[in-house]
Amino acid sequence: MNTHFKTYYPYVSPFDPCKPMVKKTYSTPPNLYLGFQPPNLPQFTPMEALRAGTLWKPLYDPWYSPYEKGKKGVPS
């Protein structure tokens, strides 16, 4: 599974008074899948790197709320 979004299905009790959340999603950081840093990784410009929080483009992972529908990379 080389995707940044993982899904799991928690236990739903028949006695729970609230509406259950049947499916939960979470994000994993991209450095988990990189291993050793390969040479000549593409880099942001210095100003872009300050905004992104990293110098290397493959390590950039924007956070999107699971409630924001329609964003790129967010599961529906």
Second form
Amino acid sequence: MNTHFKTYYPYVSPFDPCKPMVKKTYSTPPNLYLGFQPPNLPQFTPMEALRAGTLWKPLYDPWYSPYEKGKKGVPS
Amino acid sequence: MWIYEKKLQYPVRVSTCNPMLAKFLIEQYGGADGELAAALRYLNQRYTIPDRVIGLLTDIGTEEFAHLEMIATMVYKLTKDATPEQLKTAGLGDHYVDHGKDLFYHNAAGVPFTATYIQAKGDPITDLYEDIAAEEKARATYQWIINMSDDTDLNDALRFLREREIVHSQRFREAVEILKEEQGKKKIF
Ligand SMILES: [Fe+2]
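Could you present the same protein in the form predicted together with the partner chain, rather than the form predicted alone shown above?
Time for the whole complex; same chain goes first.
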């Protein structure tokens, strides 16, 4: 499966006014890779799907704030 | 015609009294890539798009109104019990002066909603590419709101909304593939 994040490392100047964020990340959600959805992809159960926002496991890509403990995987 | 179900698409729970989040959430209410813009954009494109993708635009356009309702509920919950003083410190003083506690269709910076946020180019591929971009922009907006919020219950609903943007983008991408036509066509020689 594809990663839901990509990272890069921009140039850091010795004269930067703020503490540099060395590593930058950006979102690459699964819709970028799936193409036309093939039949018979793995599904969540109906209850899980209602919470996840999608029936399809390969389309699930939850986003957490830095304040939240990232609990990836099946929605609880 | 629409049939209204008197419940939210996903339960909205807000656990901390933080009216400033309402100011941020308004971006998804009356902002350029918000739910209102999305709904109006898709429902308007339906009439002049090839019939194979009309249903998709109806479905997604309708769902965007359900999202609009969720955002409205969040904003309402976050502001209904706030004192004028709290609204002022939350940066909502300007809003309160003009609208009291009413919601209004403007973005997080107070710019009123305008139809120029949405396009209708009369070219199916162009319109669908705009729709894909709109979904990705809404997804990004939800990321930035979630990043600024430490309300786990609120973020739970925002996560749901962001996931829906991913699914919508996927479906619009498939609509493009359908209109490209060659996809999946068996060539028999
Ligand atoms: Fe959407």
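Residue numbers count along the first chain shown, from 1. Whichever C-alpha set is largest while still superposing within 1.5 Å between the two forms counts as the rigid core. Only a predicted model underlies this, so the values are computations on that prediction, with no experimental measurement involved.
CA movement of residue 13 between the two forms equals 4.1 Å, with the two forms superposed on the rigid core.
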